[in-house]
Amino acid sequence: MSAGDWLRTFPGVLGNEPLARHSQFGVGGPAQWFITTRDATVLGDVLRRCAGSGVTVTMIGAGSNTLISDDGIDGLVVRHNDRRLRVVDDHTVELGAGCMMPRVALDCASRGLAGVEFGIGVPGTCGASVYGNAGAFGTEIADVLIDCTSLEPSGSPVTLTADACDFGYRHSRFKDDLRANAIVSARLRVHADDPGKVRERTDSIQAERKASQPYGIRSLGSVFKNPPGDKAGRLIEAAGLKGRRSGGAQISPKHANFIVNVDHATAADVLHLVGVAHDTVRGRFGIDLEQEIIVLGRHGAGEQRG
């Protein structure tokens, strides 16, 4: 059976699916094939079939730090949307890869479990957060991860401790030698605390986020990594680029390291602003900003996850 034959008949697979509807940023062309999975067994079967038939697999999360090409993505795009949160004990919670981190922070707060309050400021999934070692307001996934489980292209599960993930600033092994693996779950370290006090901390982080970052508008999150000893947003603002527009995209007037979708932006609009910000900062200050957003798809940056 050819790749096209089994994909056309596999339950839940959609052809030529617009990816803008699967991205928080609301931008992206069509996936050649698309499926949402919630069960790791089903995902393992999909990965095995793709490996055996030569179909390229692209895993996506919520699309909060991922820009999808206007021309879409070839092969099969998979969103593993397991949103189950299980309290193992007073020290451990287990999350499906599809759990949204703000929801995790609030659910843990209601249960009197502290340690993941920072998740209220991470508008992405658990799986994507492990992949990119996401963080906010001084805490990142590397600080709280016990271990995570991913599936190899063969569908076989492999569990890695936090140390084995080789975490760095917005980096993990899933961007390097394990980039073909699909993260399906993670266990995070928590501790018991008064629910009211935990919620006070999540509220404080949320208030700080609302005060300092664009809120209530489609955003790609931090566009560039902060260079050592400085802030990308400060450099872009100092270069006079706050509020700069290209088509429907804009460098946020509130925080210059965010690009927002103000009027039906395209990926091309965003990439133009990314280039302007990078080149202007390098020309003015001699600093080569490193991109944090992931670009997926035809004519994209070749990344496989976000």
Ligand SMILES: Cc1cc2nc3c(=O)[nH]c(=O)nc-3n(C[C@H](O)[C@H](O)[C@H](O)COP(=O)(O)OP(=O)(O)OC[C@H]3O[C@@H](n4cnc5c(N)ncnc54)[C@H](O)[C@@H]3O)c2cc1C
Contents of the next structure:
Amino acid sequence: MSAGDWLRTFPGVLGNEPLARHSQFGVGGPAQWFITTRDATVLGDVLRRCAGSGVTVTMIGAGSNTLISDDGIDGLVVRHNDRRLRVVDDHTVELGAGCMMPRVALDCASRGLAGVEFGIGVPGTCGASVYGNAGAFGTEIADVLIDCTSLEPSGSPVTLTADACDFGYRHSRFKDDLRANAIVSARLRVHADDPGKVRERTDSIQAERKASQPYGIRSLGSVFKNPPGDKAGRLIEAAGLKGRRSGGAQISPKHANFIVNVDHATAADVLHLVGVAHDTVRGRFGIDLEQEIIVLGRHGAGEQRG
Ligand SMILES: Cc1cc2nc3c(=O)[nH]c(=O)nc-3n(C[C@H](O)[C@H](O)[C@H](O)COP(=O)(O)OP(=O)(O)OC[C@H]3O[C@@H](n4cnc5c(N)ncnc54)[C@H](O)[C@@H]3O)c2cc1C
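Requested next: the structure of the form predicted in complex with the ligand (the form predicted alone having been shown above).
The complete assembly is shown below, putting the previous chain first.
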């Protein structure tokens, strides 16, 4: 009997599930165990059982910011896919962690609710966007979050206000002391406005994104954080790396801070390019770029929950 034997018979759990099919980037080896949940009570039960039996839990969203190892992820990978959006009142929307931010932006626009237009530029889930304080075009989650609820490994819910989340540039406590928590929902602040005007602003963010970033091709978003006073994309481009390829991965010819999956890329291809970009920029400009993408899995180069 091994520690996670209960997983073999737990409803909905899949063994040896290819994660490439759960990642927008289309890369990643198998999860030892995988489950999609929609109900926080089920998720709480799963987390409690994992904690009790020594099974490592890794949360994933849409996989738009995460490079999953070619060797896969040990333990249980969980996608909490609650996509419910509830308008509480003219000032508040409540979102399940699985809501996709572009959908949230469009739904709010059609209901005449302003404040979350930036979501159109963040092709990931609400839960992961709280985790990484996602932001686009001048607004980030920290600016609009009222509070969020996560489950501790014991399954107990904890609700934190935005102030208690310790948000920073692509940072929250969920990357730190709360890294073992699973975010299940968030309440965002909105305000009433003319639906046409909200939609116009949403469309203009989308148009700007399409003009400046690779669109319609698999990528992981910004690979590196912008260093103070500069742009990672500008530095990588100035280092002459735009268009550089490694296997099926390429530094985007359109925006040098994006790596695109042009032809069945592997995680190893991407990590090679990340290393080349980092080392070349350090060598040429003396700047140590900090990775924004999250690396999950067995190669141990990135973050693993436990
Ligand atoms: C073309 C493109 C453009 C992008 N533009 C932007 C942008 O402008 N601004 C921006 O901020 N980002 C951008 N991104 C990155 C990405 O969309 C965001 O970081 C998004 O918030 C990630 O969501 P996800 O669901 O894909 O997360 P994933 O990549 O699946 O996961 C990201 C992290 O969140 C954790 N996580 C996921 N779900 C939960 C949960 N329920 N509880 C706890 N932890 C969880 C995972 O363990 C992982 O560490 C872009 C990506 C692409 C592909």
